[in-house]
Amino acid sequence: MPRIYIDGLPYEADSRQTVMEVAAANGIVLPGFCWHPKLSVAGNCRLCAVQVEGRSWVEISCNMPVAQDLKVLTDSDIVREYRKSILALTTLNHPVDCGICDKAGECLLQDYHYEHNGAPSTSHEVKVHATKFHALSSRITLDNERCVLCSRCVRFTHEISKTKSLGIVQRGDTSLVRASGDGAFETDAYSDNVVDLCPVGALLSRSFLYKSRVWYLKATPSVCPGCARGCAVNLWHRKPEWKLQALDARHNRAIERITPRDNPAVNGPWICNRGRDLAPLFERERATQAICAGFSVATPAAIEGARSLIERARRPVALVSSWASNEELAAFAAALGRHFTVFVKRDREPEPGEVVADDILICADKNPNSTGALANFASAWGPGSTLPEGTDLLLVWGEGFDLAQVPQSLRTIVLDAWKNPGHARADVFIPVSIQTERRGTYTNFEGTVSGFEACFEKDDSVAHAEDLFAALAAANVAAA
């Protein structure tokens, strides 16, 4: 294991590492547009240059293999001057339109220019203009004037999503990133990762374009419920201190964008496009009105009605949600598990046009916690399943089951978060909270447990399922 020296300090290294990798592993930040730990080395931005002690020139650290007793300097006079010149070249034709750029606040070019250059351009020549708002796909637009040609996006489609759907055409100061002509970028299920990868504001998400400045937003750690992979994500929403007072108040409870949260055990730094489109799923019209015997009632009255039905039932059956958290499932098992015959149902099945499964991240099971649910209740409810003979009460928790499948004479309790005309058919309906209103954990299909946090407060008329089951527990005790 070779030992190298960075700015005079010794570091142990793997013989397969580069100087850039050793620096990153030890918390030393070397600037760079093109280097990314999950992509091949391109070495084209030249910004990560370091000086080997005893030499009078600089070399790029991202492509410099380690060697025993290699000694590099990251902040020598020659390195600082070189970086300054590289940044002057990078911004030569850049529009410097940070005031209207979605990347402002997250832009590496902004950060590096401030840290390593900071001087106005010395050029008085007219900038070379390039295409603006070039549609790479229906999801992503490209501002070529901001592009620094780092090629991260191109390498992503070649090495990670493997669609080979982006490339660089022409040469010199007329070089442009362009999508392949076969439409592969449009159908690339992971294409939006290039927006995160772009170190500047060249690649822009159309769904987030000019929607909000990032410094008004807060990232809440969460888990994508779109499939059994359970990718770690950040849900971005308005900071309370920047609450809108005059405009549409719905923006204060809106998910403005969803980005991956690096989790090597689950998804690495990527998520699929479907995971970024969860906001409309969460923001469907909510159910906030409890119903009992066809009439709107206060939630406590509906809970009392449900308790009465459970108390009287002798052969009750529950279909529990595979979108429920481990904590909610444990609460159900503790409070009502012994009283009910329990089956785990799938709340969601693949929709038309949705990628069902692949060998990157997407799983065929479109529910985040089937594994956690089946760990609590071993029986799965699937196509062709029927209720046990003599069932006199059915409790349905979550989506994915149509009450029209059971006789009208069967007593039913439904717990759901979103509006559905079928709820009126239930003897008791109680609205419950959703993932963005509570904290909890899911267990993915590989057994990895990941946690999520609440983004927003729930409505007073909506119950947390975990609390609800405790409130219904008295019926279980009475029946026992």
The other form holds:
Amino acid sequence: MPRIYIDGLPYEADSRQTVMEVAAANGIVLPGFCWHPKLSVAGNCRLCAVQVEGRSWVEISCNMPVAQDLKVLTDSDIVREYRKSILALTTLNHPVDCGICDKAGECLLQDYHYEHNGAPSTSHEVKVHATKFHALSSRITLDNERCVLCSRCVRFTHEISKTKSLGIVQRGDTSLVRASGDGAFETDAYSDNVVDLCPVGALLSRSFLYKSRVWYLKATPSVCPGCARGCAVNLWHRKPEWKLQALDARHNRAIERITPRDNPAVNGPWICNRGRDLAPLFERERATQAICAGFSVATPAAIEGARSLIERARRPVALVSSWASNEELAAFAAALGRHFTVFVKRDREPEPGEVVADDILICADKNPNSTGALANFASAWGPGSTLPEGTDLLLVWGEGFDLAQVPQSLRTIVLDAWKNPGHARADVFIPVSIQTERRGTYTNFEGTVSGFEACFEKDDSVAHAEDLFAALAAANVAAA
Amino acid sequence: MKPYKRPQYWNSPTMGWWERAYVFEIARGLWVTGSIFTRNMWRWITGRKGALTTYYPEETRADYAPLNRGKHILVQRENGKPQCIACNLCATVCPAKVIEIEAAFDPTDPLHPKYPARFEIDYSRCVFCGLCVEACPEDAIRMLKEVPDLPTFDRDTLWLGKEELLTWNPRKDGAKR
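Now that the form predicted on its own has been shown, please provide the structure of the form predicted in complex with the partner chain.
Zooming out: every chain and molecule, the one shown earlier first.
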């Protein structure tokens, strides 16, 4: 265990670490475009340079192995002067169009320029122009003028997604990041991670292009419900203080973008493209009208109807949702679990064209909490499952079950969040809240529990399933 | 309890016999107000300048300071498109948060790919501080010295959009010729 000194302070290091890694592990932020903790060392941006005490020039810390009693200075005059000239070089051909750049506000080049340089360009040369809005794929646009050639995106496709679909062509100031000709980048299921990886505004999401400035948005920690992996994500939505009044009010309650939230236990800093496309899934037309015996009623009246159906039922069966949080499932088990015969239902199945499973993140089970649900209720509802003999009431919670499968004479209670014409067949339909309107936890297929927070207020006509079961439990106890 | 004593003021009027006679001073006062009234009436009937009343909102005051911060205008390029690049700096700096911009992408104009599809200012909340003009990196928003004349019965009509801000022309306002 060598001990190294950074700016005079001693730090314990592992002999395989680099100075950059030791600094990062101890909360010392060294600037750098190309270094990323999960990618290999490229050492091409030169910005992380530090000075070894006693030497007269700088060396890059990301590629400097630690040695016993190595003494580095991160803020000496030489280092500061060097960083300044490197940033001047980086911005030499940069268009400085922050006003129309979606990265502005979370751009490393902006931050470093303010922190380490701050001076206008001294160059009198005409800037080298390159392609703008180059469509790298149907999801990502590339602005070559803004690119600093850090090669993070290239290394990502070589080392993480393993499609080897990006590369740098030509040389010098005409170097360009380009996708390989075989279209591998288009089909790369993790391609959008290069947008987050890009330290500048060169790689941008086409679906988020010019949608909102990032400082209007707030990140709410959440869990991706797209598959059983349960990746930690941030849901970005408009801050309440920036609520729109004249423009489209739907933006006030919309998920503007989804980015990964670093969670080493589950997904690291990556998520798949499918996880970024969840907003349309959440923002399908919501069910807000409760139905009781074919009539539109207020939600409390529908709860009353459900309560009387449960009271009268002798052998009720429930199909619980694998999109429900652990808290909701526990509430169901506590309130109604003993009265009902419970099966765990898969709410969603893989869609055509979707990557079903791979060895990086994507799991075949497209439901976030199957593990948590099966921990509460042992039996799973599969394609061949049939209702037990003598069932007189069926409670369906969530999507993925067609009521046409059961005889018309069977009494049914349906709890769902989204509109579906099949709901009309139910004797009682109660609209429930979705993940973005409540907090809770999911258990992923490995048993890791991760929590999510609420982004938006729920509608008054919609019930939280947890409260709903408490209301129905009172009836159940009275009947027993 | 002491009897009420009328307070004496340093500037209480002292009247001579002429004032005490009453009728002469009344006649003089009627002459002053009547002459101003007839003079203004004559100027108004004949449409001349100089009447002391400003007929708001048809007429705007001529004596605004040159640096008065009034209504916003969006500057246009030569082809009539707004100079604005929808960077949202004005909306961000605005202390009253009255500016809302919807940005859009124009692939046909590579030099100005981002433009405001909608640009809205709420004049019911604008404090006319001028920070939006200061913040603009493109000189795309300016403030004219004339104040906006927006008397209305409905708060919603105080939102002015891009078209209005681009075409608003101070000469169209009812300033007297």
